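Take a look at this single chain in structure tokens; it is the form predicted on its own.
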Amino acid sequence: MTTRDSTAPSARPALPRHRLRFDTADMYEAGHGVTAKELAGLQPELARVHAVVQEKSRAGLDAEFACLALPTHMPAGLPAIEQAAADVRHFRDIVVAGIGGSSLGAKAVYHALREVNPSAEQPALHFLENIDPYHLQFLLARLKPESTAVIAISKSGGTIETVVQYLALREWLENCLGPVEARKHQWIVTDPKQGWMRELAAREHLPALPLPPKVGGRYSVLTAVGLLPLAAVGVDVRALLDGAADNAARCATDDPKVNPALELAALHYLLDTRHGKRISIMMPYADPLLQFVNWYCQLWAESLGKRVPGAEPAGTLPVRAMGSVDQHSQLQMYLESRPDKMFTFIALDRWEDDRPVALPETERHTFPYLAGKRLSEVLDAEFRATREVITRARHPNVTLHLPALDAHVLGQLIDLYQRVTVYCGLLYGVNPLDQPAVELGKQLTLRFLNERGKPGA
């Protein structure tokens, strides 16, 4: 990890270029951040939660924290996933029917890598998430059934939004191709033993891949949930898992000076509980990472936003921002509103495709500071300026430096934030794997559907 002032913990050894780098200096002291005394005082608790994580992930995919064992245990399941992906890859368009954790992870990786390595030879992924009749009609009008595959994803096998979307896609395929041919265009990812989708796959002989029962949806991007659609469009899923495994190895110690997930968890927890920083804003300075922030927001909110008996509710509110776009829409609020915020900036150190600013000689007198600059240099100046004014406004902030934008780096990011989230849940004293408040909404949805159309409803 890198630091930018002497108030932060001592500098770490230089890391290989392919690893994420962390600049946590502005999360510490300087009148607005965590003190060295606070971090040292939390060390026994950090050692405890790290020991819990190690113990509850030791049993692999059968462990309570199986999501943290995926980097080392999923490679054994890759041959089946890659075979299915080879079959799906024959289609020009692939529709992923899933919502929340069944969609956001794969969507994040796909959008990040699609813009870096565009290829007309690979199929296109389309994510069908919300129950929106307009969007469904718009999508189907653009697709040809004979060249379209469907991957339906639901851990329970009965997620109402996914069931509705999948039924609509099945009907469309069957009406256009006939029931027999339509089955050749469908794949299922769900629980290995139970649920409506598992039963349907068995009844109709549809290819179906299992989702490890101990892995929750929002932690499932490194299972067939994310690996199947990503492999089908040419993403190097082995590199994705390798990156996650590298980060897992980096987080094998309970020393926050060495374990970046533990340090980030400690900082977020202390800034919330000791300093009143209740809003966590993530702001990448690379458009392809926007969907990664959406994935992070679900992971963070659904895992940590919970009641704690006898204490303040757990968790900070995750907020999505985009540099430099939201400098023109949100920055005023950040700089002059309540001091209840912390920031995570994500900066890209190397751009595969960059171009010089197209500044004509006749305009150099107007924009002399653009002469000889590339687009990435302008974006970097915007980032550094925003971080500086955020720091001057006394908002703690951390910067994640990505050495490149590839599958290996994204694997590191995914494993990092899954670990940060689990650590934070344990520090707060909540279960980071459940979502009790969300379950009530699902129950009420079914009740309202049952009541609709009945007399007196």
Contents of the next structure:
2 protein chains.
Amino acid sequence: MTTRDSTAPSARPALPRHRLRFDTADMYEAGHGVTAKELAGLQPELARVHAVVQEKSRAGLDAEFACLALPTHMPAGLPAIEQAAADVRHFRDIVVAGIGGSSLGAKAVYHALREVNPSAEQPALHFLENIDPYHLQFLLARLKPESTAVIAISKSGGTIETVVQYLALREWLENCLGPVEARKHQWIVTDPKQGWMRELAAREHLPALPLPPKVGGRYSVLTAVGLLPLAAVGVDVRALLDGAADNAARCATDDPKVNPALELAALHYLLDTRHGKRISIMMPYADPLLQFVNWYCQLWAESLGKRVPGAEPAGTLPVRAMGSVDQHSQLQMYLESRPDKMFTFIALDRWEDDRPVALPETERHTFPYLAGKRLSEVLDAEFRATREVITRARHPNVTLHLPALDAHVLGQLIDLYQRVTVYCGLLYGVNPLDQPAVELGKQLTLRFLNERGKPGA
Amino acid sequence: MTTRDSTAPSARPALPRHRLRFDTADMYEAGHGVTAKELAGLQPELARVHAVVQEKSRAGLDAEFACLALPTHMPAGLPAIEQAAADVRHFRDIVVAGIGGSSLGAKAVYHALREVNPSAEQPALHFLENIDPYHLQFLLARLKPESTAVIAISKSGGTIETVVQYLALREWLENCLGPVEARKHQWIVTDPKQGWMRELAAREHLPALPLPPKVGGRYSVLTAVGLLPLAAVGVDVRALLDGAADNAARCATDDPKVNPALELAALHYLLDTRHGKRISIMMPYADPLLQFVNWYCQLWAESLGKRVPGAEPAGTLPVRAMGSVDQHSQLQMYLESRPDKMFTFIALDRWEDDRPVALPETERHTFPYLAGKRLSEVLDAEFRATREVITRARHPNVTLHLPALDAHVLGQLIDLYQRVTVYCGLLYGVNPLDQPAVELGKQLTLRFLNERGKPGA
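Form predicted in complex with a further copy of the same chain, following the form predicted on its own:
So here's everything in the complex, that chain up top.
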């Protein structure tokens, strides 16, 4: 990527350019899944939806599918983000006020990388999503206003949870620092033109980065929404975008044998609509990926969970699991309950911080099979055993092998699932970008708040 | 509870004796759920399963359903647990090595209460569940062996994840402190007679508390498995048992109008078997209950997810959600996807640390409905709006109202769901105490480890 090299600090080491590997064999008929005939029969549809994706992302950030143009178009916006990040980085703690698409992406990447590369020199990110009074008090009691920055993120600039959190954080800063100094602790990411946050930023001269209007919240991790907080804590956001661009390049064809996003979309769609697999369980064997699954669950549910006129509703229910913990919690049910599930395992090929099992001589007779093993080998044996019993229980399953856990790999994963989701939406015939059903709840919330405000209510 | 008063420190304040409240109206026909006729028709079955529960828990810790006798029988075992806890409490950090039933219960209670009553004077609990190399390194890099205690918990004494974690922790302690001193940092909870941990404890004279043999892992939070780590960090474990005992007393009748566990079991069973509600989503509106839902998900899935000869498999898939975060993630799908779901909301009636929304005069014109509101009122409006749209979408739902968030209330919740689960198992005709399907995976794990151990494999 020439863009990357031209602006990157010269000391930055070359990135590992490892690609995701996919093992989809158990999604096909040998694993009681999709038949070759079904996939061949879908090929005209796959060609159609791929053409739509290409067409509707060609216009870059102005395109309908602007989210899929981010890997190639965001590098141009990076200098502004990196400048803001350099300022935020002077604080010890950074509170991100945002909910749903305004937090899950950055949270996913941060949690994935923090345990891999912990550094006492970087600030810590704290995500304040809910309006839970306990959580807010608990967090503020542990932070000092003098050394805390706030990044408030809302696409509309008026998300009620974020407004309430941000107001609380502003009061907390102002009470300690005074209103003038408090403004130096605040950053905003919102619509470039409208909404309360944009207006507030103009009024108080707060630094405010734009979110491209065509990019929806749940597809926005590769904009300032995700890149500002991540860059502030030292994540290599150029590598993140590079990884996404590499995956996008891999997905430039309508051949599902070459384009992994198209293959995964086809398999999910066929398993749901032809084989009754209505639940898709994502189960990584790596603790750092826990939050990535939450990001995926929002992307999938909000994009695909929709009515289809004259047909079954679209979308499989995304369910989160964690290996090996959920072998001791959910596996019994997976193995004996209804055959309505498909699985995505995520396995890590290389662990940087691996260590041998500490098996002293005195315990060798009890655990001979642990002798000479590394921790990751034990986890890998757990993974392979679980995949084997899931396959024997006739649940279709796919394994994503991550060559490492770094920003480049996470960028690939993000772009991959954004593409799979958009392809799936087009296959089902729903709009993967909207969320029409949640408006009523927002209106009712305001109505209930208004009622409470009235005397005697 | 006389047991409590006779041994409690005299300075301990009287407990708030608030009971859980249940709003089940939307589980019935008005909410497109169970009809009065269906419930009446099930009454002979409810009487039968209630009689089984009473009969099989009468013999206390020796009974088949010993787990349901814990609220009345564990107080006798408390002095030994509290003595051990008093020793553990001298350390600043306590690492709990355990997985599944050996961690989820204590984790649930700890996370629920830590943000409510944070105290710098109490030690911190760290749960080490997975064999994830990154997580282990990350944790050990932040702790000091001199000020760290380890509690290793495994019913069988040989759970592979826990053995590996515990071996790593022992090595870490011994490398710094030497083997003699390291032993003073270790506590074990395991079977009273057998297994590697019991044998190790005898060999090295480690303090080792027993787990009643008839109590399975996922039902063991009210034994030393949960009570030792919780008491060590200052949780009022007597109040926890008191709450459980109060709920047990409330469930002493076979009338579902009086016995909330029996009513909930009947409703879940009928909604699954007669109305096709195969997915049960638990969605608390309180961040501190996040881990409680994980505990419930294990209890439910592992107890009920089982084959039934000649019938549909038993058990609904438990799915975790969080209000209001998942309004911005899962709600779109809940509202428009298949009508195969039922919901359990958990709402908190009283927030100790509530604060008014910090709405300055300058922002009042934009958010008039926030004027004079407390954070909990905003959250409550979100909850009521979501429940309303879920009900309008014809999804049956129940609300559990918690009068407060304290040990007594959590004790009620724990006993409640253990009873609901056991009742449901008996209604489906499956054994709620076993987990027959997971054995094969354990055998395969060992086989894969053995294969790797061989040269050339």
